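Only one chain is shown below, in structure tokens, and it's the form predicted alone.
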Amino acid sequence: MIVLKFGGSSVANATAMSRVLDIVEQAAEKDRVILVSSAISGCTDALIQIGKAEDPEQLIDALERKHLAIINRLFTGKERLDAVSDCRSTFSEVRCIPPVIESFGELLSTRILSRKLSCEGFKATWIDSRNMIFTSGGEVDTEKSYAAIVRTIYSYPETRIFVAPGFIARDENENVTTLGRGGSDYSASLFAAATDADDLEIWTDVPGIMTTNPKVVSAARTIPEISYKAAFDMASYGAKVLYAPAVAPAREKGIAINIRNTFDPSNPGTIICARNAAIGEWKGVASLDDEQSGTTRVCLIGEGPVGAKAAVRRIETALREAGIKPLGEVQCEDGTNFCISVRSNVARNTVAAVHREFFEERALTTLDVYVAGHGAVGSALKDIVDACGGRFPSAGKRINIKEISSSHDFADRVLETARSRSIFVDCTDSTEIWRKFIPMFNKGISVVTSNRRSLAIPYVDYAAIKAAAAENGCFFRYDTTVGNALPILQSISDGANCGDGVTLIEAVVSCTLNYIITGYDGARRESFATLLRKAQADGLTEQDPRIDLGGRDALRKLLILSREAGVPLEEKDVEIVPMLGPEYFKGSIEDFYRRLDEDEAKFVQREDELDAMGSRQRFVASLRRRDDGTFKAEIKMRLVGIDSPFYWISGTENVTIIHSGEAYPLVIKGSGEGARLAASGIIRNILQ
């Protein structure tokens, strides 16, 4: 069985019912056809208009003239007067102003569809949605519903086109009731749930159900497939092309509901069927108006797993682009809808902002970035930008990597060709490459860097640096040089800018001794040395171990932290005690490593006593205010309890605690390594 329902205006007149024709009698070839029709275009209106008129009758008139106009172009000879006979029969009863006059609409216009078609040869069976459709206490009762349908349909076993009037029904006290406005399409819904049909189609004058009104915003496109779910919402918040509650039968059964355009038969339109979006995507805007409050609800509708956060943080910005100021703030229902509420007279340009920000292509300002260091952070770079194919929609921004290279003489070649405006990026572990970046601003050339070693400099040429991007208008970021992706430095940043400043900080920032700290167990895992050479084996530390163990990186990340604090920090002002005693850093590495082995005992006692107090050891540098304003830097091992962050760190974890004038400190916390991460890092600075 296949049920095709075609609304108002694919049955407006006599050309657009032959439209509707060709396609039933098209479905006609393949399968039995339930026809169900709503009325022609503005006839419901005009019935309403007729039963509070006190003197109906010249309007009675020409909507019966409307309704004879099509019977003369369709019909001929007998048939005409006929359909002219039967059509006039129907308008006797309209003139006795019926109760529920409204109903009247669908009995013409699916009288004159069945008539047409029987005089086409056709085998159609006019059938009687009064007699099919029952409510009780205002809602559809299915159960009656489905089992008069079936009984009606099985009644014509030879009948292959039935036609039915939609939006019209019987209550429990026996009296004609409607659907509710667009209740034809809840009306087909029934008869295809009802008889498990094969196919539903829902045929009116747009192209499918559209990612917002297209009559608002132009570049309105339609949706190829979408949820029950997410079509249901849709309708609720707004969306005319489809009447919510014809969603529900449709979807107990599992049948799909295709929304097609009558006056463009070949466009698919919109499949609405049961589907489970792998990643969250973007289906449509619609509003609801609140005539009473001369308000406006705006929603954004989602389907699958969306980011709430990011979502809300688009919508406000493209309202504040659009000069928009909502009524509240942007609440998110069911996890992939967003509402916000609005004055009426600026809902269609806030229907426009949203669309714009989440449908629409908009010109992408490209960014020229070259990128020194084709390891593992540069490697991950690469293949982030190509995946997306360098387009990043919501920064407004293409990210176009001209060159990636690993050659000593890189910077060099971007100095000589690269335009202004251009995006060098440091991914090396150079020590020398910082040497380039003041000719590089000169040039306009703006720089992004993980490389910490580009920052752990002396404080003249740190400063320098930072001075010589502000004169040129270029951009100088490093955000990726502590704590891989996470937020540590902007976090300093903001806390040394306001009120009373940063007056600790308290970081376990050394990927390194992390891992090897947190990973050792004493005589329960690997000795110490095992692990350290495993370590150095997945190339976490140094050629030279024992640099990491002096406290060399997190002296570099230490002088970038206190830096952007606002604190001259050199390495000199720097107290450290490394984590080994200074016997472990005299010979050679085998040296090193056989005095490892032989003090695994008493590595293990060490153990063996933390375990005993409940404590843990942490290698954690620090930046304390003192009371006259001076700081004091320090990097050394520390024993922690069960109440510091830092107790509960593994791995690579990073733990940087921020003290400044609130009540309670900042703690930020999540991996300190990981290619990818940093290279999202990265990305982040660029489009910045």
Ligand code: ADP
Given for the second form:
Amino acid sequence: MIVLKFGGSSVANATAMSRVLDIVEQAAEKDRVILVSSAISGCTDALIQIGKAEDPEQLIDALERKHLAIINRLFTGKERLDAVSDCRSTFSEVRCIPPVIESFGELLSTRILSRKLSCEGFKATWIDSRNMIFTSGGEVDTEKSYAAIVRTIYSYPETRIFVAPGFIARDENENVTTLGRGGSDYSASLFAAATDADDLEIWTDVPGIMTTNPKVVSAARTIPEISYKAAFDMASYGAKVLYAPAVAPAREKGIAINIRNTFDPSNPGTIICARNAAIGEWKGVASLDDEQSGTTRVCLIGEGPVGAKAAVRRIETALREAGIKPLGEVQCEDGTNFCISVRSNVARNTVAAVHREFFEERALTTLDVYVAGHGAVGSALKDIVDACGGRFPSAGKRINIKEISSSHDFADRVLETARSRSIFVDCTDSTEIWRKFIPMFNKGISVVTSNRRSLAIPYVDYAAIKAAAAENGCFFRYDTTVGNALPILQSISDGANCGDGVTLIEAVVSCTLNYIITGYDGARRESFATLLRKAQADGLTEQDPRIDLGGRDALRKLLILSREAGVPLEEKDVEIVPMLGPEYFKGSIEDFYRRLDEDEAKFVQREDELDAMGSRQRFVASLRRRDDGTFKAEIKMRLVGIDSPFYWISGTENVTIIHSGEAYPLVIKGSGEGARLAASGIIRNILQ
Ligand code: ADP
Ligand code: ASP
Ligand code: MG
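Let's compare: the form predicted alone is above, so bring in the form predicted together with ligand ADP.
Below is the whole assembly, all chains and molecules, this chain first.
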């Protein structure tokens, strides 16, 4: 059985009712349905007014017209005549101002719904809640009610959709009564419990139980899942979306209650179920007015171990900051709920202040970012930022990409237009863009770069750039220039700034060379030349792959590493022994490949010798402190044994080994390639 309950706004007019019927008919394809409905929106209030009015005739006419308008929209022909006469006869009873006059609203709405379902060919049966839900001493007699409900359902084996009025019942003296304002939720829960329903859905005009009343705080969000207890507490403390007594029957039978939005049926809404929050969760803020005293109790409802002291402090601070004076102290109830009384005229502000403190993200600082270079890394950066709407709440920041461009004059344009505190990101491979950095800093613009060429410049320029950044209170970050997103530079500057300083750095950081070398000594299914051609085709090498083989990229990285370690190295200080002899570097690229093919046998032989020795070749960049305190920097092929971290690497993997006087060196190993990784490293540098 599926029990579906619709509130007053869900059946407010013919259009809304049609929506309800769609939802009900879809459910009826899966199982038998009990449709429980409230009176049309405003009807119960109107009936109560009618009951009290001296001259109620006009009010009655207006309410009747509302119902007739719905009937006229939903029915035609004989069906319309029948529905009209049904409606009129109910209103003739209303005109006599019977006791419990408010019970008529649900009779009117459900008879219309039931008739419409029958008209559409469904096996629908209207059932009378006044003969199924019984109260005694003001409480529902569940045993008697469940038996009556089951008996009724049982007597209509053919019926697919039962239609029952919510809210109304019968008391121990056989008089009609109600379950209290908002009581249709309770009726539905009783029907569900009696029939051991698989589903209980309460359809209303909001997408579930929300963190607070969305009519008071527009930033309120749907609570996806909440325990029976916290839902009960929210309801009892004033969240009108659910009638608190409705929780118990479903809870006792372990039936989850799903609160849904009739006007947005695809929204999954809120599930109320048995759950234990292992860590504290804040669920919502509710408020209850006490009209007599003109005060309101505002309650923050939590689930699980929420931490009472901190909660009290946060509420007090939030109220103080909002300029609200509470009447008394914050009271903790049940260890999870925190209530404070205020004058009713500041109730909305109080709810808003507590909600802001516990449920709304703090304002994020916006960083205006200009990205130079719309290649793989620039695009990945934009994708990552777009995917989260630029919001990085844990860093308290929002990245606003003002512009991304590969155009050559972009840096100049940024210099002209960007405001101070903006960030310029260099994802280019330009050898000249670094000349704009000092002017950027002078304008208060910080710089993040992943472009090695912007760092592998004469030391004086490098030092001037760093000094200009510091002088202007800007930052200059370039962690991704070596080892992509690996924390290499940070580790080196840490090592350089403490203890003995860095004594030795050894690094296999050229992705391209690594890919070729490890690819060759690995399976060795392909010739050296084939492997290199593939790397070239995959964009891993420069146009002329000999630039890579010559160690140019490794040289740039070693410069950056060394300078980070505090060693003012220049290119000329580095001794490079290229992988291949000078003869390979003459002639055209095709000459080069031809020579490689001719020499393949020699390469194979060399590999076999190395295998026999249990060694492998690696192209290693190193910086070593000599005894006299000077440094030696070199890049060359080295033979490494099985005990070296360089032995076990493959593809574009990077390894950096940092010695700084500790007993064991720091080894950083991981992926040195990939645009998304580079972009994530850049984002870290931006947010840092
Ligand atoms: P129905 O007629 O469908 O039973 P109600 O008017 O009884 O609907 O309850 C829905 C209303 O409850 C919403 O329109 C909303 O204004 C109010 N409300 C109060 N607190 C909350 C809350 N925490 N989450 C969602 N709605 C809430
Ligand atoms: N119609 C009744 C009320 O307005 C019951 C309900 O809507 O749940 O209180
Ligand atoms: Mg309600």
